[in-house]
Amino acid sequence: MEYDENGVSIVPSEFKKEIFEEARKDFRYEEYVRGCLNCGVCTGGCPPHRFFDFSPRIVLQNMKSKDPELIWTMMDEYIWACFQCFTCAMICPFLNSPGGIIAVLREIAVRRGFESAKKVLKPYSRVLLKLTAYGNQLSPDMIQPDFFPDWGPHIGYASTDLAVKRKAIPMPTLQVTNLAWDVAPETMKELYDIFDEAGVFKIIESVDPSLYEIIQDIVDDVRSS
């Protein structure tokens, strides 16, 4: 990557167009993108639109512009303001998807390994963690006031004596605070075998190098036994 003389990195025209080619070429293009009477409806029922920069209208405004230089102003902090509601998709009277080409962009991102697919993931790697490793998607240890602070003022006392309060649910549980529930190692070395499929691990690898190592190695060991 090339640099200016006050440090900001040069992106070459060519690798913007070719981040446009790879969303144009997508499955999805064609039905995502369709008319636009740039009525703005999209806009106006846009949760997100309430509270950030961002309109459902500019990205299928830039999406059909076929301008590279457009598109890639939405590749670092844009494309994740989106609440993935689909409001617009619902509402726009050519049914267009903004979100829908909010999601393919995305994708984009995190395969490539963008800085800005790297930040916003990262407060997710826990939750990467029990997901591809044991199967779990949230356990009770995961319950952390730095991990979680949009769950609100309580998440202090709820992240306290957690063992204590897992006995004390009354239906049955595992008791233990590292696991929400028990999956099977057959059915966990199926599931290594869907996300080799899927891209799952490269994915993760590109994202963040670290938790990929330790995925991994919990990986091997699940399968060497």
The other form holds:
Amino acid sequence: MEYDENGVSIVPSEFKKEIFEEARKDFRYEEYVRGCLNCGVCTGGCPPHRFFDFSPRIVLQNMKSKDPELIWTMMDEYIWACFQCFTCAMICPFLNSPGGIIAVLREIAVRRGFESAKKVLKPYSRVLLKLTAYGNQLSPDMIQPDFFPDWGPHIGYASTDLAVKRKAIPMPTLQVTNLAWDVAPETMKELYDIFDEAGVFKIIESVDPSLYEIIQDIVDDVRSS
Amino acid sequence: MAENILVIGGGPAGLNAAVMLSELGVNVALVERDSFLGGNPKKFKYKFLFPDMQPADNVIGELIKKAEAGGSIKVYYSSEVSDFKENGKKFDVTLKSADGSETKTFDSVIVATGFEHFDPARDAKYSYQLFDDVIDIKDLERMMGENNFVRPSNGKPPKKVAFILCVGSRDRHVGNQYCSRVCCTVSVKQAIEMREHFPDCEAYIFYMDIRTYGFFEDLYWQAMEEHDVQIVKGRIAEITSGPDNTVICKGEDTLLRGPFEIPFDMVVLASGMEGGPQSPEMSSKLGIELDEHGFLKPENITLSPFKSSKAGIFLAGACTGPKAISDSITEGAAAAMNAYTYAVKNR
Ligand code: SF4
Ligand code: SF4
Ligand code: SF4
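For comparison with the form predicted on its own, please write out the form predicted together with its partner chain.
Following is the full complex, with the preceding chain placed first.
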């Protein structure tokens, strides 16, 4: 990587063009990016617009500009400010989907292991682990004060004596705390095949190599059982 | 023997067509679905007409007077075309009203069935019918016409009013991709009118672009320069209710302020024009073509905009697309000429 006199990395314009072309060639592009007269409806209805310097109108206009430089400037932080609520797509009078094209750009960032993607996905590593290794999104043992401060003052109490509390639930809960529900080994193997085929493991490898190793150990165990 | 021509619709276009034909000595049957003549301008009590703010009654009232003066025009009030058959180059038509039916043969037909105002309740983001103080241009026109310009919620005069353009037009979500042509001009006209009569009341106009085409352009200069109307670039994304009985317009000022949430006493939606249920009804009854926007389709939009897809049936006014009253009146005359020529040729 090259750096300028301020220590900022210089990204070759060829590379920016490649990213731009990748977005334009996406099969969803034509559907998401249509005419746009800068009416501002999307931005007016966009929740994060109230809190950040972020505007779906700008995203759409940048896409329409055909200027790889403008797309590149959004890849770092801009596209991650979106909640993916798709209010913009619901109200744009031209039927554009700024949220949709943002998803396309994010996928590029993730696929290519951009720093911004790594940073954003880091807090989700526990979820990624549970999801890809066990097909569960959340499990009781993930409830810990450090991770869910927004759950209020009782989170400390809620995170103790999990096994006992699980038993108190009057329905089958596996009596375990590391999973929310039982997933049969056959199902897990099928899931792994899907993740393999869809390139999910590869993506995890590029954004979080150490997490990838942990997941692969589990996958290998299950597959050889 | 004089020609017999049927005119369907008693709005500005149909009225002018009927009046012109009667001056040529033609026997005109003018069929009107309402119990009165004048069409939407009369129904919704339009008060002043742009661009010169002359009272609507000077124009519409004048035409109605001429049509009702008797002569060779027979008006069928609260009536409809119940049956329509081609008979060689002529048409056998049954006209139905509460008093019964009458079948007559006509040499040619003019369709001038007009438009319907878009119902803003169909686009949920504007909260029309949810909040009393959200009204639309036809509601305001009526209020002004009845000298009763007050907030529907509390009967008090408003201090701050927003005009929102392009409601139900230029919007693929509601299915109307076209521009309704006159609502910019009507809204700017209304804002000026309001500022003139109620100088204490502030006026804002929110736009994607202002289409006061041709000479109507003068209006928004006037609005800004003489009447201090605020014109803000940004279409409204949402209307919610606010404290102190206000309605909040939420959107993005794409040039200056960025995101805004501004409370108003009243919001006026510039609801556009639609072909209404009458256009497909005419299309199927008379066997003429409908266009992709729900209006009646001229044979050739440029060369013969007054001809329908069927020989002997002519079109005039807003049934072929959104237009100003002056254009409808012009088209009424043009369609009359076309219908007369056809009738004379096939005598
Ligand atoms: S999907 Fe993203 S850009 Fe669109 S409204 Fe929601 S947060 Fe804003
Ligand atoms: S709502 Fe649609 S047309 Fe309006 S600025 Fe946003 S993307 Fe463009
Ligand atoms: S005339 Fe103006 S308000 Fe009406 S649809 Fe066209 S641009 Fe919108």
